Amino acid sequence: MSERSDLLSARGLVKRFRSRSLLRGGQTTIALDAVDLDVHPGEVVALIGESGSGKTTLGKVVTRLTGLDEGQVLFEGEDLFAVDRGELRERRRSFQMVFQNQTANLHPKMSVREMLDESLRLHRPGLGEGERRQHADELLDRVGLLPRADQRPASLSGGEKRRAGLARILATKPKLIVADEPTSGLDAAIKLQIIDLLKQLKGEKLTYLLISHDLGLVRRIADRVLVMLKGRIIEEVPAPLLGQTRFHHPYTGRLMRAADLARDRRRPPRERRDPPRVTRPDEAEARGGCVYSPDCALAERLGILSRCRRERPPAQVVGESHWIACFGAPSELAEEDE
């Protein structure tokens, strides 16, 4: 791990829903197993896996936009659960969630500009009107949509509106972004548009959790990469080894050859392995060992399935910055990745 200070840092979070449902009887599902978590000022980490592995939980709760049952998450070295409703409003405007549907935070009546000078009187009273007016037409000309100010929500594409949300949030001048799913839905020129966005304000030292299924866009912008399943971190790994490194967690790697980035893209179509399976909650949570461990070939391979159903496996470093949690050498990963 780098020795940079912190700006957002988690330990053992453990958050669990219990349904309501009477034909699940009350299950009870690990949203969050004991999640480790650090981001530093000025990079981008971005969390992938299948959806329902705890990506969107783990971002509001470090948001403190849900509950969680144990754990703590400190930022800026400050214990966000620890203090009360009026002093996490304070803390707030440094840490901004950005949802994958951006119209619910648009108000249907309200003009772009309308909506930044509304969140500049909330989050930055000081400001006079004229003040607020030159602010808002610095966010919109920073995000692409000056020509665009005086246009309600209906009126957007979808792109445009991602920016304008964006736009919203810059109002607070976060220093931490978690954006969900920013380009879900969009075609591709509109996609790459976001991307150059997301780019430039990295590049002005804007931090950001980024929680996303599109690995292309991953690739481009991440600095580091951590890989969840069914509540669980189980790989981190450097962004530009991605799909390049010989080590990869077994679940990754078939998350790679299902998104066509692993290094052997030339073999044939038809020999590439199926996408990962979604196991259901409680085949893995009954289970105190590895949650890949019902659809791991590589465990049935080596003969380790037992401990891998009954122990949690620790992390391997595999290289700098580099971990795996399995309980398969690197010879045997790297042997199971080609």
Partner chain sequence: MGDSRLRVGLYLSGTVVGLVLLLGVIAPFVPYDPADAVDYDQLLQAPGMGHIFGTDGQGRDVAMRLLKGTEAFFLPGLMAAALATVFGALCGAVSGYAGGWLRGGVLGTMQLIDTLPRLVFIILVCTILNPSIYLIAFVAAVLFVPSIATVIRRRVEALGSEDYILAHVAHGFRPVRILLYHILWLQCRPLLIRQATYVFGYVLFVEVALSYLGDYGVQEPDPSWGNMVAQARGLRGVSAWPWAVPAVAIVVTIAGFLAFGNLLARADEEEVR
Contents of the next structure:
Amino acid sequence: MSERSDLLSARGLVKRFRSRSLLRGGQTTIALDAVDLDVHPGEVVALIGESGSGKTTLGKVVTRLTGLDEGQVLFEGEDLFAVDRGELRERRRSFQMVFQNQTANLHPKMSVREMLDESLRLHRPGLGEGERRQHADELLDRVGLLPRADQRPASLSGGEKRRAGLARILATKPKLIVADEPTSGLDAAIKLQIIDLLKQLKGEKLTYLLISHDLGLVRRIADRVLVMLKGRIIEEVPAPLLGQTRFHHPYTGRLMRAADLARDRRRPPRERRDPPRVTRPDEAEARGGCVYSPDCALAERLGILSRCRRERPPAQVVGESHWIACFGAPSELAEEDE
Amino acid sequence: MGDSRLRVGLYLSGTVVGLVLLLGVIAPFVPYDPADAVDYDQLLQAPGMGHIFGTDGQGRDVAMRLLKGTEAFFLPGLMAAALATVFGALCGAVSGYAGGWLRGGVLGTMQLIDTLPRLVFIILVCTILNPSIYLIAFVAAVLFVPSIATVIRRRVEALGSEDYILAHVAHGFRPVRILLYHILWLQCRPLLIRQATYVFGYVLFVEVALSYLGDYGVQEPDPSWGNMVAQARGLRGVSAWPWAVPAVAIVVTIAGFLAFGNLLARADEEEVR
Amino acid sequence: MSRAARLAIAALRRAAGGLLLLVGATFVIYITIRSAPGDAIDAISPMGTPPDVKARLMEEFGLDRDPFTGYIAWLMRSLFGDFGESLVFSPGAPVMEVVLPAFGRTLLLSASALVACLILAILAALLLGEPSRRQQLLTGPLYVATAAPSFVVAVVFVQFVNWGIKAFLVEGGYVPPSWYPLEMYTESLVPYVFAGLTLIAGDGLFMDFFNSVRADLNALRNAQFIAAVKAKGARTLGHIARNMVMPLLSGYAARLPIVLGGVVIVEYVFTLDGGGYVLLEAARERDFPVVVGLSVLFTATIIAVNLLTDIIRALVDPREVAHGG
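Please supply the coordinates for the form predicted in complex with its partner chain, as a counterpart to the form predicted on its own shown previously.
Every component of the complex follows; first up is the chain already shown.
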């Protein structure tokens, strides 16, 4: 929201997916709906939300891995969608993406060291053979993968694959890392190791855009949290406050409760206030209104449902670096939780 | 499938492939005058010293004709295999990676070529152009491009859907490098080798078929495996060697090449897994 | 939209695509004709063709016009089955009259061979199931045997027929008039059966079908939805059959060009009076209208069969409809 030196600044991003089928007619899905996003140097911004909320799409748009229908992405003040392809490839060094799909980050036919060597050859053309090797070893050491350097991905464990993917990304000396679910599919102990590694790298002046629905990970390393729903950011909250403050968007509250329930299975499920669906009546009046309104108990209680369905709620500030896109007043929001 | 069985199969078929390649390479350097080889004192000899595969109806050494017969298909086969593989790989990569009119255009062309009945079309070309075996091999190569392109396109699409290409683009690699090196060279090599062995086998098949039919391909007295079988068919009941030897050579060569390609691709799959 | 309407639209779209392919393929054939070196008319007429016949050929193939309008004129005739008159093979007879009955026999032979091959493959796959060690040892030689080009198999068949089976079929003392031993049986089914067997055994067809049927069966046995169906207590056989139809149909479509290639040679070796035999004889005698007519027929058949399998696939699997061709 501020104008101080942003690493990444995106304004009014709109992305639609059209299903091309003559029989069904072109159905349009809105993946991003007027999204603004700022990332400052050295911070970790987390995007949370259910699958299908547009997190990954946002990650891909701000790294220009997919097209954009409207809006603007500035990386270090430069319009990312205006640079030509050759320049874009140069820029890519500065912003790297870790894909959720681990097989995508690694080449099945190359050993970790070969992959690093290839990356260094591309991104540090000045280095000689020996220097590259030395450099690769340093990188491997940083992610703790030195003993497994000559393995191919097939013989690496899930955690090792993440480390290898990270090492390869670090080879470009990126300023921003977009990490899509860096801990998904890992068991608890390995997950902690990866979190530690990410934290340690954060200490080395790295900036992250972290895409995750792992709230534990987010609380541990994020500075700011953005909550996404149906292609919109509906809340921004400082990470330490996540789940600690009484002010939350009703949807964020629901996410928190779901996570709490998931963490402690012994506790019997609380009252089933939340219906399992998110949005429909009809796609919240064709998205003119709040996308959470059809599920929103608060709107129902406050009797503002018809307004919520018709108007898009503006962001209202409820604290420092904390805003919520909701028509409910802060006091009413606070009452919602319990 | 057991590892050892796979290896045995690879060795066996690899030996066949190696042997055929060896024969193909040395054949042009062996002097041979078909007219000179006729020897009416040595008609239809059974295999033995001097003639390891016996002699044919004109007393010519079957082994020698078998060796020289490789010239009829060897170079054309290699050429067709190389052409079909390169063009098939490119078309497959382009149609798997690109979108829009380029993809549509390539796919349409591939579909079009694929509807032509291969052998019938080759015979049509033969009737009109009375072509050399090289042109026939070229036509065969073109006819095989679609099936190779389809195999490669599926692989590229499968990889693309795994965010695979995207991850490499994101890393800053040029799409051309990703396509040519990461995908075609590193990932599709065994597939391409398999397709190349198919095409090579098919050229042998076409050469043999055309020679057998008589009017096209290599003409007597120059030897080819096809016209050896054709020549010897009149000898049924008299001597089996003149037709059995080339027939076995044909079958073993084609089967050997196909098996080699298949097993290589399978070994590669198992290695990744 | 109702399901029937969707299917109809999908079928129509595919039919239009098929027609487009046919036009494209005939254009390729036509351009091949035009690409003859020197005077195209000399390339396509047999030696000693009288000038008036040459003039007629010129006109029929549009050689007196530019390739494009020439093609249109030729296509218009061809689409209505007018491929001109045979020159040598059966002088003066309309090509279609010469070619159609023969081609019908070819189709019958190919189709029966395919069906028989499929049945054999299914039987073999069901009987063998998971390959035991001994069966594995058998696959090697079997593989070699079935990778043989069909015409090599045909030649071997003819040899064996002459040596062994002849005694069985013919009551002694029969001396074949020329090199071909089965000539007297052309009226009977025997050579057709042999030709069919040759087609099945040749070009790796059987092995191909066998492998894909076995793979499909195994995949289906392990498929999760089968477990789900079993868990519900329903019978699995129907589901397996239904889910096998699709891959096998596409297998059919993919194999047809190979079978049609094999059948040409096999007919020639067995001298069966089919499309392939006529094609090769006509090619040899440079009876050009017959060669072109048959080429178009073969191509049209491949397109038609692909179209048919496409449509049947759409009927079996509703998802296919949505994706369009």
